[in-house]
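So this first bit is one chain, no partners, the form predicted on its own, shown in structure tokens.
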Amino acid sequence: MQALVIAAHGSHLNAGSSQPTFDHADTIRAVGAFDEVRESFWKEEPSFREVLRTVDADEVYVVPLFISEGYFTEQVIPRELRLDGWDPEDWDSDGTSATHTTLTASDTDQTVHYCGPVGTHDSMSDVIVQRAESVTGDTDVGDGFGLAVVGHGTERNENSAKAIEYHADRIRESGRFDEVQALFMDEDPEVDDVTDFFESDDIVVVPLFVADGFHTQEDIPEDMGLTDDYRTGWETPAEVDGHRIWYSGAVGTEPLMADVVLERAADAGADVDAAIDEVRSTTGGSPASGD
């Protein structure tokens, strides 16, 4: 038997924070990729610390539903899962290239294939593009459009910006959009000045966040000038400084994100190729990043 555990942050304050995790887990269950699929959280139940005890399988694939490599993926999750011998160097990563490592959970003796976060997987570029398709309603969106990939950014974790820049670079190199720019909330270049970085009349803004919350539904819309008060909502597209802003909300709510979870498990050795094809067909996904 093989099981999948999706490890996400969750929230005590935002009830909707965990919904994408449950949605993607349900999608993966529906295609029968694993004998068991479990959700786990840092701020909700079931917790990272207890989740392996809810799994009957002796072999478990753990995929962090996080955007970047850092504190949670390198310290918190391995510690809470009690993975014997874990060392971040096992990933041999430059900040965007973590793959997987196989370890033993000390208190359950399960074999755990611990994967890199979804946010740095190459397939995330496809999800960003599909998010642009979803918000514009145009499966061919790109010509005449600019694309802003937005992240939090923080001086405490340089990998936070690396993930955003990595996908912006990949999509730019694909040539699909006229312009592509990585922007941030807490470092330069800032999303507040989004229109300063584009000549295109139409700009799609995709936040590289797992779930919609305060940042994606309050801070970013107000910072960009879509609305003076997030509680009154905003138009899509919204006119800002002579540009049309198509604001998509968090990329992690896109159904195709389930594919990235499966891709991470496949890279670690899980036999899920058929499930990946089925998820892509049911969520409308197709390679869009120029690979």
Given for the second form:
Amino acid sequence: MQALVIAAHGSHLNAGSSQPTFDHADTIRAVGAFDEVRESFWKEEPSFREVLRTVDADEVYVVPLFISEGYFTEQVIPRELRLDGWDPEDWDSDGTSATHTTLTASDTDQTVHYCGPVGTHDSMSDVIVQRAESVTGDTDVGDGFGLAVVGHGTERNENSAKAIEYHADRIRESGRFDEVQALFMDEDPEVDDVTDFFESDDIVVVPLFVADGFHTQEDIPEDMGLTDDYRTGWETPAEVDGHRIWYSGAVGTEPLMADVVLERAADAGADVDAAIDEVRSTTGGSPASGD
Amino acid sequence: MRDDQVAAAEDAAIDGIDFDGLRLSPAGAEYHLLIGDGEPRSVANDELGAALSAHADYVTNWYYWHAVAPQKADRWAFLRWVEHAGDLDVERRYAAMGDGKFARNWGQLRITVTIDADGERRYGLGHVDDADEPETALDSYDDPLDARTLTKYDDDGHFRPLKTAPTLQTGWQFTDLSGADLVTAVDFFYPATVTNWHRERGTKRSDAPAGRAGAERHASQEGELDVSHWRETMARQTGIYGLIETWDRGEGHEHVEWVAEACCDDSQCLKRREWQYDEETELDAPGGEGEFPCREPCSLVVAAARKWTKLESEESRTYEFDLTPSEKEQIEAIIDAVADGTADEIRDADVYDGANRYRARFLRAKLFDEDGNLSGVETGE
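Requested next: the structure of the form predicted together with its partner chain (the form predicted on its own having been shown above).
Below, the chain from earlier opens the complete complex, with every other chain and molecule after it.
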């Protein structure tokens, strides 16, 4: 028996926060890759503290639905899951390279394969590109387009920005878009000045957030000048300073995110290769490259 | 009863069966068979099938609990509890389930169970307040995953951040769930309540399933609820919640009484609070009467406690307001109405209620200055 637990932030205030977690869990349930799949939240229930006891399997893959390595993945989740002997050094990460480590949960004696966050997995770059395809309605989008990958950023955690830059670099190197730029809400270069960073007329803006909420539906659209008041909505694309901004909303709502969750579990040893192929085909991803 | 159920019991008889009044033990070329409170008898090996067939209820009951019901100890025990297996014998349970008379309440959930001729249980799940509603008046669901949506909003469409708040929406039903799906649905409505309830109750070891990997691990956790009291829970917090620990200043625990009274009363949460100030110091605030326990302050309590830690670091000071006696009582009535969640229920024209909107607007018009200060008294730094 193997179980998958998806560990996400959730919210006390925003009903929509948990929805992407539920959606990706259901995609994975539908392909039957695990005997059990359970969602768990920092702010909702079941809590990280109690989720392991709700699953039957002796072997559990825990995948954090977080964007970057940091406070939640290194402190909160391991502590609340009661992962004995956890040490962030076990991940041996440079800030974006954590894969997994295997520990025992003292609460339940289950074997827990604790995975790195979805946000830093290589396949996340594919999800960002697919998000750009979704918002433009063009599966070949890239030529003549700029791409802005937007993160929260925080001076308190350098890994927050690293995750954004990591994917921006990877997509830039792929050569698909004319220009690629990492932008941030809380540090330079700031998303407020998005048009200053691009020569292309068309700019796709993909925020690297797990769920839509305050930041992606209020702050960023107003900061970029898509609208003066988020409550009145905005056009897609919206004209700003002579550019057309294609704003996608949170990348975490893209169905292909379920693939990243599975990839994380697969890297930790879960037998889910067939499920990955199936999820990629149902969520519009390209076939796995065989690496 | 199906032939394969009898055959399964015959296979298991080799190792002996002692379950819910069905007792069967091998003795050479025959078996000793004892049903319920009846007389023990000997049955020849080749007559065992026929002898078992004469006690269909006992055989299908054994089969259900060993081959159909989920075997994880807490799920198994919960389903046993649903049909009162700890209190009633097989015949009485079968009669009651056959009539569809069994119902158990779990928070605001109402669970019913019926049984067919093969001993297969099917479960119904609905809101306790809908128990008397005709089925046609309720929206029907069959996928336990739908419970996640039903639990998200209350009847007024407001988001429910606390799953065990007594605000579960009405108007829905699951009419035909398997045992496994019932437990899954219950765990979406009230996450982890089944497993924590099971850890808390000290049931007899014989009531736990055996013979599968992991059964021992689960059984060993029975009767051992790991309560984490206020002090250890707050000491564990880090980040923005790390400061809550400073609210405990070694000057008593009255502040935690207020938290428990504000958040953990049955009017706010259906879990039964088992956590106290610390291992030695029980709280006086009522913990509630709920079926399932609360084993540590939840994330809502922690988030609110952070706010209170900041607010309660302020020193009190003396303000001077002139109020009529009725105005003092009106302020008390407004606080009560908000705290009890009854402000919305006060009728528009009920000016006899101090928390009526016109009464409150009149008080504001009379007593607030243009900056919103009560009686024109500035708050100050």
